[in-house]
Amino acid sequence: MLCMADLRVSYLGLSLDNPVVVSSSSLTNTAEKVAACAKAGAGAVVLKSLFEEEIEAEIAETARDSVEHTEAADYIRELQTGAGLKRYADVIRGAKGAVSIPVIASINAVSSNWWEAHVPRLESAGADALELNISLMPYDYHKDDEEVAAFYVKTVEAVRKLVSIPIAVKIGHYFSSIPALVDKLKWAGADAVVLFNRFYRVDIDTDSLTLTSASPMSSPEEIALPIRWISLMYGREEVELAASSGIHDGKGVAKVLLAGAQVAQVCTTLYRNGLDRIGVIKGDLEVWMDAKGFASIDDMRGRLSRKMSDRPETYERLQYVKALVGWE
């Protein structure tokens, strides 16, 4: 049977021909990395985050190698700077230059002003969209959920201030009130919230009793955290929601989309299946859609929201009818 189902999509302002984009990752730090994504039929890429820790360990070990003066590491905290942001741009440049599919910049920072002086130039570099990827988790004590919530919504205030291009900003799931949070990024001038970040990840080596790093990658059963708080916003909020971890294949699309997602950002299934798993995807969601009577991405998305829910207390009382009446 022939698939008649229209996947295209609009993310942050952009057309894109399908909803499945290329999350952050080193699948997308070089321009020829880019052009493959597009070849294998991403919808969009997430180009790999500037990470300002990576350009303040370049200042750090230039430093190292220079004389102790203040001007001087004033000076080679500028040149390091410029010069990541530099080859930064033209990734985005060449990347552009490369593929007609939108390409978004993405900045890791946890300093504010680092963020705020530096931004401008990836804009005027030609990406088409801005993923904040704010990483600063509420971790200490002496800091309240106000407090880490409100220099999430600062920075995105600041960085607004600078751009015109659209604002994607990705967190993670550690906060008192989620739907708060994207409210307040909303009216700080995001368009778009991404649900969920992936934090380093720790495991503990019992051989030698020390700290290890855990997997990067995600399992697909790890989806359920942002079906759950998607469809839980779908419609109650004024920001396009897009979802992240745990989509590794045509249904897991298929899943964020009914809840109410605006794209799928993947990335694991990519490293472990190669780039082509994309065509894959989308073939399995067009057969999917085509089964299911959806001619259109806008047909099905949110249809499984708790806004298009006739019973929506459902939605926050779930997990605890299950635990009371035990799993089928």
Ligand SMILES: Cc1cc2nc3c(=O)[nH]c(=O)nc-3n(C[C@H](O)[C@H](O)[C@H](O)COP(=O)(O)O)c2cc1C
Second form
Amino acid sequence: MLCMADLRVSYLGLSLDNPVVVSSSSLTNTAEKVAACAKAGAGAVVLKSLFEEEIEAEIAETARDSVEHTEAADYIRELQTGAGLKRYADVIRGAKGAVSIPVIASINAVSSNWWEAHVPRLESAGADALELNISLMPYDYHKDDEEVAAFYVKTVEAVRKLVSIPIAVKIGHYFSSIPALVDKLKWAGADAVVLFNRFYRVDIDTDSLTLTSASPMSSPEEIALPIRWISLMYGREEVELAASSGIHDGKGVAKVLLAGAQVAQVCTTLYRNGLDRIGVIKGDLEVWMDAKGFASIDDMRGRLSRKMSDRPETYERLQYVKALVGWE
Ligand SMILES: Cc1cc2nc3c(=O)[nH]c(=O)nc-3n(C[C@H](O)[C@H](O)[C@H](O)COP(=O)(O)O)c2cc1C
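Can you give me the structure for the form predicted in complex with the named molecule, which would complement the form predicted on its own we have just seen?
Full assembly next; the chain just shown is listed first.
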């Protein structure tokens, strides 16, 4: 059977050949790796995040080996930050020179506004859009929901004033009201919200009685999170929703698009199966779309969202009540 499905999508005002985006990770930390993603058929790539912590660590290392004099230390700080940013800008420039798919830069914002002054350099290096990887660990007993949300909003507002390229904001799911936050981010200037980042996870080693790190890789079951929130929020005007977490195959991409995602970001499945997986995912998606009679992605997007449902209450269900869901 001849495949007719049209996989083209727009995301952040950019034209993508298909909705499969390689998400921010070490799969995208050099121009060569970005070129390999494009060759494998990715619709777009998000570069590995530029982390404040990494640059700070480099600064601390140099400062320890050299001087304590404040002026000199300030000078070193400036040089190191400049060097870190130059390296990142070089990756953007190299990637843009090597591929024709959109290249989205990513910057991690955790605390201070050190990065604010540098964001314009990412735009002038040629990034097509910026993904703000904002991550605050909400462990503080004295910081309530509003304060945490205010940090996100303030960050987006600041960046919005500094660049004219589109901005996506990538968030985790530790919020008491995700729709309220998404709305605030939209008003602050975000063009898209990526749901969800998957943070460093901890585990406990019961033999050595130590805290350890859990695997950074996701399982396909984790797709339930983006499906839940994207299907609930699809249709809110002026903000696109991108899915990340647990998308491992063509059916996974189909699911998040049906929920209402603009694009599907993939990571773990590429670490596990190699970049050729992108072609397999796209092929499976096309075959599935043909079988279901969907001619284009726009045709299917949001079909299973709350907005398009005649039983919207099913999207609001939180508890397993035996009488409703049939589990003994
Ligand atoms: C090894 C590794 C490195 C990652 N680095 C970043 C990063 O620099 N910035 C970021 O926003 N997300 C980063 N992520 C998160 C991924 O982009 C993605 O959101 C997450 O893994 C969930 O997608 P998945 O289920 O397809 O793996 C990283 C994930 C992994 C596994």
